[in-house]
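Presented as structure tokens, the chain that follows is alone, the form predicted on its own.
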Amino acid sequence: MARVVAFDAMSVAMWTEGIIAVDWGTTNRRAYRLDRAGSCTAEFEDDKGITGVPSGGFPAAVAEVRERLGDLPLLMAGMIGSNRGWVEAPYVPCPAGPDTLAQRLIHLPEQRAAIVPGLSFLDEHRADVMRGEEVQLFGAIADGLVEPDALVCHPGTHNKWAELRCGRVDRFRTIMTGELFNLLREGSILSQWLGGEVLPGEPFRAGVRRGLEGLAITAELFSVRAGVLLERQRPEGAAAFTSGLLIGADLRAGLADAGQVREVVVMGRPELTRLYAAALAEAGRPAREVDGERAFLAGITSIVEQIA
């Protein structure tokens, strides 16, 4: 098993030849080969998230990344550092900035690799954690994509609402919208109607409006089935309506503490950010989309710059 030590200046030299950056999530893995200037020269994506790696299989999964992108040092973020991943990287409590992440890297010298820690939030009412999104948040600030003070919505399997203050993550909230939709699509009584494409058209917007009303989401979900059976809703619109319903409820929770705001930055994959931007428009909130991949690479680059 790899020896785990805190990062120190003795390991700086290993980053000077270029690196492989890996955004290793729960269900997906995205890896990028970066040259010394931080430019991406090759990449791949697959479905080998941490849940797709068998027990004891992380050394082989890491070796596969190098086989595909080259024998370079690895800087990894996301669920690879969770208690279900390869080596656990303890959470950094909020408020936190990119300097804290760089100082708290977990370094595996024998593996020529390091893992970025996630962030945690804790107050008297709730507890929350994130892994991977913090790299994108700080990268977006470093690249001028997001202001140091901003409200960021990061849709994904577990959507994050993050409040940034002075370039640091002050607090955040997680909402399991993406995972819930996938569970409904794969194994619920609604699954026969949820296989269709979700586009930000009228069925989606109608679902958003319903979700924003704040009614019990469990009751509203069953009404999707009843609406189709009683011909009040067209079956081909059920997936978009259900997605809108969940995202509308998500927005209601995420915006609850935001006040009558400034712009909401929606950051992530374009197919998801466009849905959230459309939902925010339905809620009367201005939104701007930011590409999550660009933010991730900028975040990795900024971490390397701080430790090199």
The other form holds:
2 protein chains.
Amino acid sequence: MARVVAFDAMSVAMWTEGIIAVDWGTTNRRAYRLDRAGSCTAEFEDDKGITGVPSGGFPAAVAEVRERLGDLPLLMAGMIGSNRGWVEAPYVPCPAGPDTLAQRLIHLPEQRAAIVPGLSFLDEHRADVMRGEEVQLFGAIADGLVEPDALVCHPGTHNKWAELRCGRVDRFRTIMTGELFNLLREGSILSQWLGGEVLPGEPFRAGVRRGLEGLAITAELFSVRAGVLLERQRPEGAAAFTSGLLIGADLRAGLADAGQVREVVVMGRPELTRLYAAALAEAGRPAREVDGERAFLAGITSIVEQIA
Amino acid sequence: MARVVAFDAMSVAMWTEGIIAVDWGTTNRRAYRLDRAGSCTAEFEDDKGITGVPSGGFPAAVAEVRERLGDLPLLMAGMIGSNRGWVEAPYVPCPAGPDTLAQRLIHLPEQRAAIVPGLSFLDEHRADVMRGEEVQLFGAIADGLVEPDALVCHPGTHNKWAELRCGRVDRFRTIMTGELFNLLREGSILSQWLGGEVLPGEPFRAGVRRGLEGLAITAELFSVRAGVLLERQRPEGAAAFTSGLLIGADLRAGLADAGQVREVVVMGRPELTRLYAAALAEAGRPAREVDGERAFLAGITSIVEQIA
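Now show me the form predicted together with a further copy of the same chain; what you just gave was the form predicted on its own.
Next comes the full complex, and the chain you just saw is listed first.
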């Protein structure tokens, strides 16, 4: 069913009638109807991420998107192209640009759909992969939100630090900050204190400073419990401190390769980017926030333009 | 019901008839019947840790222990004395010795039972607590398994690094290694690869080396997934590598305060102490393994002797 081809059904014809773009993640999906000018005319978000779709259920899950947004061609990115998604779209090795993505789309002509591949990074020390963020990265460049040479931090379940050079992703590193915070909040000995809202106040900043110091996170985490039990720490601040701790450790790793970068671009959902921006301020690094949704739509438009 | 008294119902009379000792943890409990010479004549282990006992269910849970091991006085240690246990036994601040523990037992005369308090540590930088391991630490000294001045690593759900001076616990640090590994194995994006047995072979040692390097654990964890997906790492080795990674980070933090310690004593369950001993070898530190169960029984005996 799947074919790897450069120019195919996703063509000018498709673009002239409009398109549905889906950012299809592990636990959520966001779908947008774009008109021929690239403007979003309708959208929705639900919890039918790939883990919410039963085995063999992707044709129905896709049909549901069309029912809600119209019978249009689909361009999808994210975990939908993983080995647990609909059709696997093999990773494209770094360095890679938007042209590479467009050439390596997985076309599903019978479905009037295509899947954007993710990126991989390999060097002698480590291996890394991303799916979905690459569309936002190239979209941000295309839309002038990010310079072609930049360090971008993309917080989420798996935060990505991406080094952009000449408009391409040169290398990147994934940090499991969001997932670890969720695991701790849902099922750990700290759960009872981690339900509160995380705001970038002093408990958060204190956590960031501790995380930047670089002792093992596992060594610091238990002190949250001990601090509350021994009344050294207020339980109301535990969630923010813990979040700060993980984000501080995240920055320490992400900035380790960064050299003399003037500014860090933090891209993603505003509720996360403001935490990372506050943490970067605590680390003495200038940061600029960019809305990930806008970048995603720009990225989809830019891919369509490449293949049109 | 609870009273804090130094010398009470747990007396010579009790000791002459024998005693039941319970190491009552969060998820498990181990109960032992000791005769008047301190020898174990019967024992059992089950999953009725404090989280397995319903609200108000401790009298029944205790009665069940007596049904199985005899109608004897009970001396209990561990999470049974926490704020989520039966009766809270306030932490005893470090430095503390076995005499301090004996003086601060929580006696429940009507129940013919007593609860051993845990230890706390506070300095200007951090707070820490332990419950249960203190009995093993003092027992190991009493039994000649550990010198009165030693660095002891006690792996488990929450690994404890304890500095012993003159037979007292001078300071300690908790590292959430076991709990984090369990969280990752049970509910993370790495779960599918973490079910395998962890043996101290090369994947484990490679993880230890990576953990000792000191980048954030959250930065290394995702590379396990990427390494398998990109065929850089064999899935069969992922559990051992991940365990090694967490233990390597654990050692880095635990040894940071250790100075020129000749030897690290690793005390606990043999399946864990051998992993930590292998990791310490990788870190160039001599290690000696001590059986935690034997130390626990020696510790209980030593407390009973203090109050007899």
